[in-house]
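Consider the single chain below, provided in structure tokens and representing the form predicted alone.
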Amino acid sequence: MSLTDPQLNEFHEKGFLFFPGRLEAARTLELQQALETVLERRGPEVIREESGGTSARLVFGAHQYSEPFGRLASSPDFVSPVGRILEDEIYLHQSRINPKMGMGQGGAWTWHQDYPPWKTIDGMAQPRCIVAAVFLDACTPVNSPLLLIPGSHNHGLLDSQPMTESSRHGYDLHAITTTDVEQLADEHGIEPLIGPAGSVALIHCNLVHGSANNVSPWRRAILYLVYNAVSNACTGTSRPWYQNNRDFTSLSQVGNPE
């Protein structure tokens, strides 16, 4: 997947580029069925959802524990254009999946930055970071998808607080105001990203953006794979390998047969 000057002046402008089915039928239907195990893994790297059911908030560290994920991790299709926008050589940071189940099992996300915890905690010394979202099912207007506030990237990091219960349960989601939400919204909209399974959208990490509560009968999970600059490598220690990976080693000298 290579970037067209165009598309990187949107990616600046806007704070993210949505490739609707950009993944082959094929790919797609091998991480859905891999993700089959992943979901009934046990460890400190699945977070239940706060509700107190069973059901995954978020998997950490699949790239590691389960062989398509990982090919999918360190493919050129990321590497190259993750590492154009970026201009620097890449890795991995960290990856993880929201399964967002149906009916209600699904929580929400308030509307956050990325950024705020890999800064405070990971010791990420810039925001040189981009998370590659991919579809592993269908996100429609049903199943709360995400939900963009385009531009919001260029305004910087903003005031947020550490939300107590998301520390708790080993996530850190920092919620940002909700004066700086309504003034953002206001002045650049608010754009959901909808798309067929195999979608792929590349996001800043300043880029303000949430979801609501999946109330739908359909699953609505999403693989986020974060890529941080070699050059921006993360200081800090206190976090495990799979929430703040320590081999900086760049993705292009890796390689990945296809």
Ligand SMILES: O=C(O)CCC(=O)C(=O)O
Given for the second form:
Amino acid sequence: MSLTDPQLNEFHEKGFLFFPGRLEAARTLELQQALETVLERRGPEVIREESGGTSARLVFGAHQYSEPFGRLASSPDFVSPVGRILEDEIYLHQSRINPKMGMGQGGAWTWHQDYPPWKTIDGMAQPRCIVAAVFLDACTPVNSPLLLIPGSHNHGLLDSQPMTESSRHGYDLHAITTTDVEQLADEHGIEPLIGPAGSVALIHCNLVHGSANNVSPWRRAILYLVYNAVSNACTGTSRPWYQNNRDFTSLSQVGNPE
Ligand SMILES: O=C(O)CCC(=O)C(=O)O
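Since the structure above is the form predicted alone, I would like to see how the form predicted in complex with the named molecule looks, so please show that one next.
And the full complex, kicking off with our chain again.
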């Protein structure tokens, strides 16, 4: 997947690019099958929903213990466009899957930017980081698609409050203020990411986003691959491997695993 100059301009203007149905059907199916095993996983890398019950809210690090996810994460399909946007060698800072189970089990995500915990906890100096969102299920208007505020990344790092309950559960979500959300949404609008399983979005780490809880009967799983520029490698060491990968080897040197 190589990017054209107009796509590059669109990324800088909107803070994301969306490629509906980007992965081949066979690869999407392989990931969906691998997801079933990943969701069985027990361990600190699996963060449960705060509402109680057993549903996973996030499963970190699948690229390390599930071969199809590992192969995808170092695929040139991601390494090439992300490297072009960041104009640098890149490595994978983190991967996480949000299965967003149906019937209200998959909880809401308040409006936030992804960068604050990486900056404040992991020591990521600059927001030179791109999140590749890979749809493992179809995202429709009814199963709580990811909502983005286009152009919000150009407002820089916004004031935010760490949500203590989330921190306790290992995921440090920094909620931005209602005033900022209202102003940004009035200025730029809100776009839902809707598309079939296998769709891919490349998202700037300062883009404001969120989602409602999934009251539909259908799961809405998305894999998030977080790529950082090698020259921006994190200096913090407090978080474990599955949240702050310390291997900064450039993915272009890992070779083509396809
Ligand atoms: O998948 C979602 O609904 C939201 C997830 C999210 O915002 C995140 O992981 O930062």
